[in-house]
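Below sits a lone chain in structure tokens, taken as the form predicted on its own.
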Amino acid sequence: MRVLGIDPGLTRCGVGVVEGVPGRPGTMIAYHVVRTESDDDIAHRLLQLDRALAALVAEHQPESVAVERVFAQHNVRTVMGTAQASAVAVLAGARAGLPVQTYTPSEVKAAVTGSGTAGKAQVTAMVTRLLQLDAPPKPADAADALALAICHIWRGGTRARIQAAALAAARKAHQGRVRR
């Protein structure tokens, strides 16, 4: 499975692709950071974001992605412009057909290191090591993205197919009792 991890942001915005199976080291295909400039207008921002993200699905084709989900924090403008990238990263996602999933940044430490509370530097320190690379994916962007792609594999890939299964049964189900 191939999955494309954004770690949201308004000026920089964590792209990782790995690809993998549950409970095995994955591969990283790539990572990227899109950056955008403070002092531009909001639309334009998010319109780079979006032709960005669009383009790297485009890149990397794939299976599905997964996206940090929003969290609280202290200061209102930060998780505001957290958010609109959230926004657009997850509809990056659909608009290409993908099963999208966003995952709680305690539920990526807690894939990745196996604590929920773990620091920057113990997520990088294990993708690096699960990830088998010969120095840590920075910035820390970058590394939070490709946390987010493991976690999906290890975790989420198994929900989003049993839920695709649901789904189709359902469907097919649906589509049986209007033919009668």
Second form
Protein chains: 2
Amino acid sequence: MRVLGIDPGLTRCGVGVVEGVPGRPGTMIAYHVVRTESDDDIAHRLLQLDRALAALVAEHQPESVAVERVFAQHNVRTVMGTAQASAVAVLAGARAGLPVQTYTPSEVKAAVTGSGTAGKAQVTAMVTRLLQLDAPPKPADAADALALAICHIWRGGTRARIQAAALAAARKAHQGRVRR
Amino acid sequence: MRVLGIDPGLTRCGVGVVEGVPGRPGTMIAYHVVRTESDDDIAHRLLQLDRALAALVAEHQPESVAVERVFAQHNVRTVMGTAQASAVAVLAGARAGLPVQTYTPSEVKAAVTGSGTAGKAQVTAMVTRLLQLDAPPKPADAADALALAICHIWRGGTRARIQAAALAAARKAHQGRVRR
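Mind sharing the form predicted together with a further copy of the same chain? What's above is the form predicted on its own.
Whole complex next, starting from this chain.
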């Protein structure tokens, strides 16, 4: 399964592509950081981001897209830009006909470090180890995007297992009823 | 000058098309409200809005797009959705190669009512009067979108006059220097 993770931002937007299966160390395909100028017009910035993400989706042909969910807990100005960038990120996947899943920062941290309150350094360290990289991905936005992709692969696996278990249980119950 | 105004929202997004010149009552071409279901997936909602706005821009062929600027002053959850919808709105214009301008709610209110703190009813009443409509546009999101388009036409005119005056003054100063 190839997943393209996006850590949305207007000034720096992290993009990470990982290929893998649930429960095993994945393989890093690529990572990028899309930048737009903060003194540029908002329409121009969103359009630049839109084009860059569409190009990366076309280049890497992922099966699904994972985007970090945005909360209005930080600086109000930054958060509005991040929310706008996240809309562009979600659209980049949706417009390509791909399933798009959003994850909270703590879901991503918990997936790669085991703790939902892990710091940025810890996330970067674990991404580097899990993907067996020679050096930590830089900037942190790229590491976060790779962590999102890993989170999606692993969570997808968990969900698949839960669904399979539920299906098996339902079948067993059905067989039990048939036998009686 | 034909302007397409967008009052961004995920649940209800107002779109209003007005044709006019600065300082004269404009003509309403059309208004629409794009709705998406609040219990629907965010990727699906943004994609629906994206497609609807692209279709309206293609249908009405405006020369420019005016979008309401979003502030994080209200309900946090709503504001994140509104910020995402505003990104889709800005992109709808930018992707069509049109100039996109954003206006604050108070700029829009001031343009159509003379007061930046006017209420929704007052904005709707003035939009109805200025565009010589038989009935007030409903819902209020549509009236706001029409007000945005009017605001853009009038402000654009003001800006054009200011630029013309500045140019004339610069020319005069230049001639003065030449004569000496």
